[in-house]
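To begin, one chain is listed below as structure tokens, in the form predicted alone.
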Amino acid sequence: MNLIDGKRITLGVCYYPEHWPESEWEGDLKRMLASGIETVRVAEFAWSLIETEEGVFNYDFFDRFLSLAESVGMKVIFCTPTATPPAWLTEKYPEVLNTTAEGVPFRHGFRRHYNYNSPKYRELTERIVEKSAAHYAGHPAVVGWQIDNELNCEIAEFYSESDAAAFRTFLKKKYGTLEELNKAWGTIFWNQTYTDWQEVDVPRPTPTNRVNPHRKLDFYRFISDSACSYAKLQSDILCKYKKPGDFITTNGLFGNLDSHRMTEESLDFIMYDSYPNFSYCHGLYFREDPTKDRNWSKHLSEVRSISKNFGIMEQQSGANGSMEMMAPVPKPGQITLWTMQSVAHGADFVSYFRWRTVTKGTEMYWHGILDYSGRDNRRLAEVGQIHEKLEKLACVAGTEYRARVAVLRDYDNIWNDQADVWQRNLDEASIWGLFQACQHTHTPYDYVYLDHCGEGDLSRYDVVFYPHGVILTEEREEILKHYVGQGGTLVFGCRTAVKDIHGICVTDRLPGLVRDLAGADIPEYTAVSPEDGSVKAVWDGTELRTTLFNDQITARGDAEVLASYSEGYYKGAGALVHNRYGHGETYYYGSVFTADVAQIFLEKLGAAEPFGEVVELPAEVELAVRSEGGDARGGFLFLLNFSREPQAIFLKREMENMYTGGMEAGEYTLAGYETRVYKYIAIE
């Protein structure tokens, strides 16, 4: 059975029956059943109940609780256990851990110890999840599979002396020789060139720990690949013996994973973990954040770019907590407000984390739906009212999230960033900027991972932009070429296409491979310090408050300069140059699109607020549109409100309130956390 089916939006739970004593498991079952709760999630921590010592296998307990699930009508998605290696096994085979960049093994006591490329671990985790599936994919509760849990979390970096052979392996699938190894690190410089295969190494300290940049970033695709071979390990296990219909995921967005990849290669759809209260966490304290749990819409874009519908394997249901960190208790309104931000970004299953909140270890203030206790309580009656409203959305299933606006993203960028200071700086300003720019005009958008889309994927968007595209390649930049000529308006930012995939930089003429694409040429350029602030350009009356980093641009061609700088020692210089290539045309802005810039880029592309039409809405209101297939005709308007306070909105046609069932028409208000989904038909 596959969960994400276009058929209904349900509700799951995450369910560790190994917490509570056997007595108590059918009262929890058949509590979440008259909840809305359908689905639990189970195992993915309990390998020593199936492996009680080095090849011993007990099925009886999950046994039991499968049999009760079905005898009850549950559905139940099993995990793969390997997230926590047992203790029998790290004590027995301390090279299945990974170490600190020192060499300094992780030892048992957390999660996520293992290492991907120890062989031993390899042939362990083959036996587990070969015996687990042989053993439950048959039974008639299990619906699907969720391999490991949350590949890369806790920590993205692995220094094993099974991760440094892998690198050499896969250095020497990727280079051949030794030779193109060196020139692709560039390690002429500072006599870091490489004679023997030996010597290469995964990055180990370094006097001020400086890394070789070019090293390092074939590093981050090295545990990319791991990360991803391992679960592919696990999915062709899997897919021998589950059921037809039932589904392989895996949950969470964690650092140097090319998540795209891993799902086209291993899974039917991905699985997301939604905390919007991390927004509040800083330790011990509350940090101020004027977006708080609003931000994580941010996160949701990047998982519909993987999976237009997915699911939510954790959705925030209590405070989070652990030793280190607190958060609030969800407020009246927010796990409603919270659940339809999920499915307004393409969510079809909501799971929420977890069902009782558990009363030892690391997690024991990391609150669910219930408390200790196990009473019932608001948030529980707050569930059950979600499942209501659920209900009476199912015509919204299999509908896709609705955007004309793209922001351009790629795996490549993203890992340069780690080892690119100048880069990271202006990619975080401007992707948040972006992002705040977009949700104040409520102007849905897309991230679209240039890695992994082809040359008609851009097709669906008016405007594209692509910020800060440091690392290009020609097959990239023709995917760009095409979407320009054809009649797309595509947006850069300063620094593109300053570098090689190696991350080298080029000698061309900035910005290099795209210069003609943008009609622009880039003589000069500086980082804005802080003494100067940001620097004023002008474009047609409208001024632009350029920071961080100015290219000086002159425009080549046909080209025009729209707006020139109008301070400092390159006043006069270009900041923002035009040109019109095929039937599309390009914008190259020379800094970085801060919330106030990518608002005014917005609304002069006219790009903002595409819904203007239909109905007005005050800034503290997110608008999100699913439609069919992205159809122009109509769709589900879904508003939340991420303010405390009442906010006034006003319904500019008459629309169905799909909550009530009633029309809709003129001003209302929406109380704090309030949510309303509205179905409309536009207007031909």
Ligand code: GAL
The other form holds:
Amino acid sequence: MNLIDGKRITLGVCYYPEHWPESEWEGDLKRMLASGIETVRVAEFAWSLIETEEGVFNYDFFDRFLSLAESVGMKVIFCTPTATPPAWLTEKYPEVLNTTAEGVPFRHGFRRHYNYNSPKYRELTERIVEKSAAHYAGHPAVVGWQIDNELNCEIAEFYSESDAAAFRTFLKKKYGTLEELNKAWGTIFWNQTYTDWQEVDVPRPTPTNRVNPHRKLDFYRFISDSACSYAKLQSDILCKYKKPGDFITTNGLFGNLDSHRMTEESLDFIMYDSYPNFSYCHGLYFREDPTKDRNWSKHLSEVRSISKNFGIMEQQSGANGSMEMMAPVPKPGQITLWTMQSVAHGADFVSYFRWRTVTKGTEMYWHGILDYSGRDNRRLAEVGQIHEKLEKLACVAGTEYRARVAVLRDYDNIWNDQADVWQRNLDEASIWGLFQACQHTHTPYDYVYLDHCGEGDLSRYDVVFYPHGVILTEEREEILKHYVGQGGTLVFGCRTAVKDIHGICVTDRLPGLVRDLAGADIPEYTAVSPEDGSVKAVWDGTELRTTLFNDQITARGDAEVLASYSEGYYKGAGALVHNRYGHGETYYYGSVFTADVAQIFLEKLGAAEPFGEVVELPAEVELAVRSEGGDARGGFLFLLNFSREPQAIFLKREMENMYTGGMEAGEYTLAGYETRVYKYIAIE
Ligand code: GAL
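Here we have the form predicted alone; I need the corresponding form predicted in complex with beta-D-galactopyranose.
To see the whole picture, the full complex is given below, headed by that same chain.
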């Protein structure tokens, strides 16, 4: 039975029966059900409870819990427990531990201290996953499986001896010969040439951390490959046993991991862990920034690029906290707001973290729905109200987030920018700027991963931004050409196509592979120093403040310079070039898309406020739209007020308020944190 079945949007909760007296389980499960929670996730950190000593398996504890769950009608997501190996295991087999780059092993006492490549850990993983799958796959209460917990969270770099050996194997497979490896890594520079495979290692400490960047790029690819293969090892076993309809998933999006590939190879869909109040938690005190939680809409757009309909395995329901972190409890309405934020972006299942706040250990301040006493509280009452709202949104289940604007990304560039500040500074500015501009102009947008994209996949978008595709391949260039050739509008930012797939700078005239498509030639470029601040360029009467980087562009062929820099030593050089290609057009902008610049592009290209004829909203309110297959003719408008202040909205036509069933039109006020969902039918 699949949780994400397009029929209803349901609630779950993370539960830790091992934290509470058995006598309280039944009461807990019944109270959950009474609040509309239909599914619990269990066992992701419970290896020691199952394999008490090496090779001795005992399922009594979870047998009792699962039969209780079955008897009260609670569904269960059962987890593989591999995120936390038992103490007996790491003590006996220290080779399973991840280490620092210096080779110092991470010891018992936290979590995620193992490595993906140790043959022993893989063997012990296989055994426990096989045992649990064989034992519980047929259990009527079980509806799905979570693999591990948050792969690559907390640490996403691996340096154990097993990793070093596996890295060599990965590279041998990729390059075949040392000659090819030397070429790809540019090892002629600083005498780094390898003459024997044994010399090739994971990046170890060097006098500064300015290690060969091509090697680092392959190291990140290798880590992703290791995590994907580890997930597949588990998924292959679960697939052999699970009931038809039961799902396999894992939770979270973390660094150095191609989550698209992992999902394609091993999961039915991805689940995300959404903690919007994380933005408050820096140091001992919290910062009050009432709109930072909107940033999670950006993360949810990433999740959506993997699975259009997904689940939230951990949705924040209490204060974030640790021994080093203190933050506020969600204010009245915020749990609803964050839940609806997830649903607006495509979640059809939302599970809260966690039922009751644990009294001990590292996370005793990381609050759940209930506080330590377990007594009923305001947050539990809010969960009950959310359930009632979601029941009314059953027809939203299975519909998709709808966007006509896309922002392209790809893992090569994401990983390259970790080792390359000439890209990272630009990416950070543009990803944030585009997000803000789209938010403030109520322009829904998707992320599309170019490395997981087919030729026709972009055709549904009117405007596509590819901010800083520093690394570009011919295959990806073909996808871009196809999109523009068929009538699309593609916007590039500075430093496009500067590098090849290994991260080596190309000697072609810039912008390398896209110079024909963009109709651009870039003889010179520069970073913009802080004392220069920003450099002005004017586009058809509108001032663009270019910051951080300036490509100085001339137009090629029939292309046209639309804006030139009007200050500094390159005054008069092109800042924006427009080209026609096939039925479409390109814009090459020589700088980054700060929020102001991105907004100018959205407005000039006619992409801003696509629902402006239906609803008028202040910038504080996010608009998201879900519709059948992303169809334009009808759907559901989600209005999310992220500010604590009331906000005026104006409905320009009569629409059904899905929470109340009433028809509404005209002016309304959304209270602080209030959400509404309207059914929308387009006028043809
Ligand atoms: C997640 C994790 C949970 C819990 C939670 C709160 O990253 O999956 O186990 O640690 O954060 O910190």
